[in-house]
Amino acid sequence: MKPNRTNLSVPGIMEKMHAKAIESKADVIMFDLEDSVPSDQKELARKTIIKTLSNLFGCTRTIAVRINSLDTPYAYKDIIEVVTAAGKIIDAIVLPKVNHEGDIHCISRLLDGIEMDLNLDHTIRIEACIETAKGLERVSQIAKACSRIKSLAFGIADYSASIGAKLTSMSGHGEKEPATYPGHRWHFPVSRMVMAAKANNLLAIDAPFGDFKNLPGLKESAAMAAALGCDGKWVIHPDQIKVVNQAFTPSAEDIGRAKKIIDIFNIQNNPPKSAIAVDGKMIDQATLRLARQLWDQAVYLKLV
């Protein structure tokens, strides 16, 4: 699966931002129809996104569209209008506030029909946003709902609202956390989501960091997400891309360590053994899997 280190959210209504987003270094460009678009401009936002995507045929960027949640009167039109017009360029649909696996089934069936109608040569994937208490409670069932799902993403602001957590910053997206809670306030929900994702061979994507001018805070937030097993993070401003990409890109030291583990295991594991000792440290099959995952990512990113 392509890297999803950075998922740049771009307001669907802001056409002037679209070209800059496409030219950015973000791994995924996500055109947004939900929170960044006022209710009276949903139709215009759809038309604006369709116009932009219609000019991107042949583009190799990973393109996603975040539709409105299924408890609104907008979602079905988002799917039908945008995917029908631009399905050939869309890689994934981002579905907000997934509370039940039935939400995934609903969207997947709609996509089935559109793909057949357009005779698409690729399958449009789904990113399921886990941003409510109900969604987290059923995250395992959601993760295995259908083969279209490629990733789970944590929605920090809506999740906070769903559990009645205190609003500690202007954006509600992760700032001032150290002063709020003695530890990582969202350790459990993020870890729970990561576990469900990885148990089903999906990517896990962390929530955005709202204070886009606070790059040290962003770096800390991204490092924590990577340590918990996330594969990437949403970003809301182009200035955040470099920091987040770095957090989820293997360092030269990491790559060297992975290569050493793979090489040593290949050389010393003959006849085959479940584990070997190197410099007083154990290297087993789990260690080898971690090393190979990191090496494969480095190869894809052309770091080796």
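Everything numeric in this text was worked out from a predicted model, so none of it was measured. Numbering follows the first chain given and starts at 1. Between two forms, the rigid core is the largest collection of C-alphas that superpose within 1.5 Å. What changes on going to the form predicted in complex with coenzyme A:
Once the cores line up, the CA of residue 22 ends up less than 2 angstroms apart between the two forms.
Core-superposed comparison between the two forms: the Cα of residue 291 travels 2 Å or more. The two forms, fitted on the rigid core, differ between the two forms by less than 2 Å at the CA of residue 51.
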The other form holds:
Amino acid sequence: MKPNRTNLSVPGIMEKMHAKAIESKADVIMFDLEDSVPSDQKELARKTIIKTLSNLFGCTRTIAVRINSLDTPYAYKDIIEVVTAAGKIIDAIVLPKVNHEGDIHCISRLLDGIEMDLNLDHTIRIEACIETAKGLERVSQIAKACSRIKSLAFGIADYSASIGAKLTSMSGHGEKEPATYPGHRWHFPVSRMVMAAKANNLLAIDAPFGDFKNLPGLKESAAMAAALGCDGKWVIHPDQIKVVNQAFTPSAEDIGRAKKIIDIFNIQNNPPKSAIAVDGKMIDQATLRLARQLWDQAVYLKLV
Ligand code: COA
Ligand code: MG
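Can I get the form predicted in complex with coenzyme A as well, since the one above is the form predicted on its own?
All chains and molecules follow, beginning with the one already shown.
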């Protein structure tokens, strides 16, 4: 799978932003039909996205489209119109407010039909947004609903609304959290989602950070997500891409440390079988597993 460190959300109606997004260094460009598009402009957003995507045939960028949730009158048209017109270039459908594995089955069956009709030579994957209490409760079943699912993404503002958490900041997308709650306010839902994702070989993607002018705050938020096991984070502004890409890219120091640990365990004649001390710190088989994971990420991102 291609890298998924940054997922840049671009409002479907903002054609000017589409070009900027395509030129950006975001790993995934997500054209949005849901919350960044007013209800009376869904039709326009579909048309605008189709126009942009039609000009991108042959492009190698990873393209996703966020449709509306299944409890709206828009979702079925989003899928049928946009995927029929531009399925060739769409890598993934992002499904918001997934409450039940049946939601995934419904979208997947529709995609089955469109893919057959278009004779597509690739499978369109699904990113399931976990952003309701119901969705989090069923996250394990959702994660294993079907082989199209590639990732689970945490939706911070909708999840807050769903559980009745107090709005403590302007955007409700992750800013001012440290002042609101001692520790990581969303530690449990993010970790629960990460666990379901990783148990099913899926990627786990963190929510966006709404205070887009606050890059130190973004860096902290992304580092926290990486520490909890997330593989990437949504971004809502091009200025956020570099910081988030960096947070999910192993540094030269990290890679050097991982290599040193792997080399120690690779000693042919006498590899350590138990815990040993290196530079005054304990390392063991679990350390080796962590080091291998980091090394694999570096290989995946072509850093080594
Ligand atoms: N994708 C691509 N380009 C974007 C962008 C995005 N998400 N957000 C901003 N830009 C562009 C602007 O068009 C502008 O381009 P220009 O310099 O060529 O005029 C440039 O980046 C600077 O934008 P700026 O003026 O700082 O931001 P803004 O005030 O116009 O917009 C937001 C701020 C938050 C409204 C805007 O970033 C946005 O709509 N983000 C996405 C929101 C979204 O998708 N929400 C749903 C998912 S949570
Ligand atoms: Mg949401």
